[in-house]
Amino acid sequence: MTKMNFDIISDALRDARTVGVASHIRPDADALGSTIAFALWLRDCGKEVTAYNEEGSTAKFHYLPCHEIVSLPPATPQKFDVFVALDTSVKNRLGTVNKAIAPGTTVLNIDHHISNENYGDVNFIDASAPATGQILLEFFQHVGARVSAEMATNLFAAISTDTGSFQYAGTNERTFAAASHLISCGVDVPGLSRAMYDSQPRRRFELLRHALNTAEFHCDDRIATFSLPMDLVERLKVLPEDNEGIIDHLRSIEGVEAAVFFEELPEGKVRVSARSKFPRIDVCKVCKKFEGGGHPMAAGARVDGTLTQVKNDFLKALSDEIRN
């Protein structure tokens, strides 16, 4: 990255005083982690900070240092000098946080998807970063920012977990350097990985048994499915936070190519989320059909109609992108 890119960010904050910092619905570790090492930047820096999330801080992520930094918006909007949108690809899945962002508020988006839609006032997108968190940390370097272990922790968090472990597509040398310097800043890995990695609940552990038990195969085996409706949802007690991860045992299975997870959601639509084992089979470009968006290899969408409907219309231009 140049000094010039980096600089769109410095330049955007320099004289604002109070900032807002918020990241996407569903939060994943690198929304969280992002979310949580920039406010503790800002404070450092002397703005004063708030930052918020649709869903405030979940309890899946409590291992993230200061993860009570992450309030859930208020109804009313608030006034701030500048309003920073992290790893958020479309404004309107910021949630009801745009409910408490002040019309005329200047925006700044920070973001790695390839589909951000450029929605703020001032963005920065790097789409060759595989985490918003890594983009974070070269920003803190190029602007010679202390990195505390704290900091530090939230943006490992976000930087594992969006590669996967460091697997997906993406993962550079620029990836393993930003790994090595935050684990200089102080971060544990062994005990940040049990966090992680090895602490899920019984609930998730029931829903990932639903999964496998009820998978289904498309496209000659090359898609694997699996469906969560919204009765399974009460029966089993799962919070929003258990999908996420679970899609990737069906992809790693032998011949599959792609999977697809599909939530019905209230109110007549379903989440579709989607992976791709290939560089080759664009599900993005799939997504962005339903109005979604997200990665070459791992997209999403909120579809309007029923789980039944949304599935076989989504398998269609899944397949077609497939034999194509």
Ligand code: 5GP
Second form
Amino acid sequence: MTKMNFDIISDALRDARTVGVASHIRPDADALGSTIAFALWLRDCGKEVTAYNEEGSTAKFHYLPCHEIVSLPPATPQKFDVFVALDTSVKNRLGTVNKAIAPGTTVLNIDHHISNENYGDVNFIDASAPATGQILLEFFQHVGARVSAEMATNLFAAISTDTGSFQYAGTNERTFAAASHLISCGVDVPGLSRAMYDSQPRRRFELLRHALNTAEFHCDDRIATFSLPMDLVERLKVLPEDNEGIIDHLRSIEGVEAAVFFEELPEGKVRVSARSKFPRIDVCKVCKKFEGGGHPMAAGARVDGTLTQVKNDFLKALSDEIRN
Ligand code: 5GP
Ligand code: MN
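Complement to the form predicted alone: the form predicted together with guanosine-5'-monophosphate:
Entire complex below, previous chain first.
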């Protein structure tokens, strides 16, 4: 990473007094952790900071220090000198946050998705980083910012989740250097890991039980899938945040090369979440055919249609990608 690159971020924020920060709908710890850490840094710089997420900071993420800084977006446009979008590949994935950004606001887009559409007035995209949190830590080190234990914990959570606990493609010496630096800033690794990985609500476990019981195999057992119809969501009282990570159980099976999760949404759409086990299988490419995006080995889309229709169409496209 050259000095010049990070200067893009510093230059965009230098004269800003009021700054908004947000990330994508259905946030994960990279989205919220990056939002919180960046908001804390901006506050240390003396800016007036507002942080939003379409869902606010949901109970699942209350282990993130200073999560209270994230609020629900108001329905009316707000004036900001700069609005920072983090970890968000396309602007519409900011969801209802978009309504809170007054037209004409300068948008600074910082992200690690290769499919990022460069929708900002200023764009800093580093697709070699496995998490937006890693970009932010490297930026903080570049500008010599003090990284508090609260900031470090948010960034560690961001990097830990997006790398599947330091396992996925893109995890390299930079990632471990970032983690090492964050631990020196005061991250309680076992405490944070317990909160992130050993504290799932019982209803999520019931969803996992259902997923394992109803999993299907396609394409000569090279694809594993599971579906979540709306009536089951009601019966198990699961929240949107509960299904994150369940797909990893399907991908972990020997011989399975890709896993897909189909979630029926109320508005006549299906949310598709796809994972690949090998770099040669590009699920982002497949999701793009359905107007989605993401990373080569972890991508998603929201597709019009019924669960059965979308499942058939998507599995056909994915089978083609696997067989070719
Ligand atoms: P997940 O499957 O966990 O929802 O998302 C995996 C990755 O794909 C994330 O990086 C996420 O940002 C991206 N992604 C998920 N759904 C969509 C979508 O509908 N559109 C785009 N552009 N990206 C998505
Ligand atoms: Mn991310």
